[in-house]
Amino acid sequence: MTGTLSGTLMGIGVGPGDPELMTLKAHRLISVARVVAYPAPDSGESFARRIAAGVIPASAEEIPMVVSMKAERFPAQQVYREAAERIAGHLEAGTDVAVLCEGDPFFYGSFMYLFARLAERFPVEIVPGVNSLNACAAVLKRPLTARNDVLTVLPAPLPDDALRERIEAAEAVAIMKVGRHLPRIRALLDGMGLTERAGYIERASLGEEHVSPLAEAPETAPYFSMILIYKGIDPWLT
């Protein structure tokens, strides 16, 4: 910074999807937001938009940041470049803006992309945000780890060697972004004996949530679903 006042880019986690878990900071920096930036799909409503909709004022202006969601590689660099740069503009400007991030802004969130971009020019802010881990593990009712077990955390798209290996490692084990590889994955668990431990969620927190024991899950899931498996042997589980 050269002594010029700027705005603040503001990484704001606006949580897993029930709008009551947005934190009062989220909560009150977004009401008062000029500027408002968020993830969307290329059809469709954004969902961080979506949480956030009660309290985005009118007067806004907003930036979606349209993401493809296909399966073919897609230019999202190209995405978070631009909306950089129209960014930059605002908090050049001296304007703040809030950048609406699903769950928390450092944990899977796109965020990242315009902090490597922005952060050495601008003023930035952290909200953190309750984020899908937590989110899935309360409304299964179970922890997600205990004492001194390994909780790892992994993302669904994986090779099948690569899951099993992490898996057989850790006592506890997060499936993220299940989708499309639900089949699969229930497969792999299913010849590994661990799909007895393994519990189901989609959408937490929302009034479409469905939770249940894996060996129950539907047979197609979506994009927000979630596997939580522990092996451990901790007293809590007896």
Given for the second form:
There are 2 protein chains.
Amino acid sequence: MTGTLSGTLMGIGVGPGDPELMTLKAHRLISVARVVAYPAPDSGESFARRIAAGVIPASAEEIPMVVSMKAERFPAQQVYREAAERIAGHLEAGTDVAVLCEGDPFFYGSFMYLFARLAERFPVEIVPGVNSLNACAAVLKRPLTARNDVLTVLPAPLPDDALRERIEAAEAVAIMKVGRHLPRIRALLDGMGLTERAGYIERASLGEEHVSPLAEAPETAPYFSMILIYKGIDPWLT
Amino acid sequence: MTGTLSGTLMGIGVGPGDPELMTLKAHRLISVARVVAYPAPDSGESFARRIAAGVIPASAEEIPMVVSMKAERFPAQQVYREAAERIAGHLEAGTDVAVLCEGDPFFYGSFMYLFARLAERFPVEIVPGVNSLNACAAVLKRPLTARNDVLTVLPAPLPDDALRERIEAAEAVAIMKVGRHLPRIRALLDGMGLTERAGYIERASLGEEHVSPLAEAPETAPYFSMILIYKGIDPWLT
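Instead of the form predicted alone shown above, give the structure for the form predicted in complex with another copy of the chain, please.
Once more the chain from above appears, this time first in line as the rest of the complex follows.
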């Protein structure tokens, strides 16, 4: 590769859904990208691509990383292995690659599977994005954390005992990836006397968002849904 | 107020420091604002204002909320009471007011003190921003959370026992507002055998940022500094 500079692997957070919640930096970098990669479901549209659709140049080469969303198992590493190879080819040739990431690249994202394979070989730049936590608190219109609150973020698939213990030890709690776990989590929070302190949000910042007290949540939840609980003293109410 | 529509109180996250990490929405709303409020220290520049300085219209009325940063006590409520009154006057007259918030408005911010006083009387819109957590992970170039990790965010002023217990129960930990607590936190993490898994970041995304392993952190830390600890299995390294 004498005389050739490597391209940069760019992990770009595109925010929680509303294209206007992209950062100026994400917008600038995507708008001049020559190669754009993103996760995509095996049927339907890529959520990350949809957020940035108005910015991706028509001339850009697109690399969808198609992973089955059916089971809640962790993404097929074979898909990321192949995508990493293809991306490495571009980086070796000196072309930057923009990887679009829902929310923030390093906040529960699949970007880490590319990062793991490429970060030691190529320059990397991470562009942080607005994460779903802050987006959900914004549409719920309730502060997430105040003063010296402890905030704990819990993935819903954890077992009840693990959830209970950590909810007890925090003032503010976010339960992510609620999806099919909704009935179980509702029962758990009800048993802890926390239902009245919990809000439910799905598809925050998108047109079709749903926001309500947990008690009024629908029977079934999509994967992109969250429960926010505030157990601390409400400093903004006193 | 017959025939007059209220203005909207807008809590606008301006991100962690780099003006390019403002969202497109924050940029748009600030660029047409007629009244702009922001927290400011009793000496020196307002950090939130500095981030948005290139966007605030010259014609905008500015409302600095000057709070002493010297002690770590909670902000003087008198300042927010007076600011809320002045802002309420604009909202009653039908003028929107943009409140600039470092990071995200509902993530450990002082915006809640205005929100508490005004949210029941006036329409509110919250524009989420990139928070310091995601900004720090980006400059550290290490994923914050993976898969089903538990993430806990801890304010450094908490006592050692409270910190230790919560660090033990999480895979990923962020310790915020490190400042003068740095020596104590270092000793605590050292005693827990976690120093090698901890990164130190100050002023993330600004030109003058400092990023290093905790072992190489400086002796003294500014208020806007953070320690990130990853205790989980490193899925991105396997």
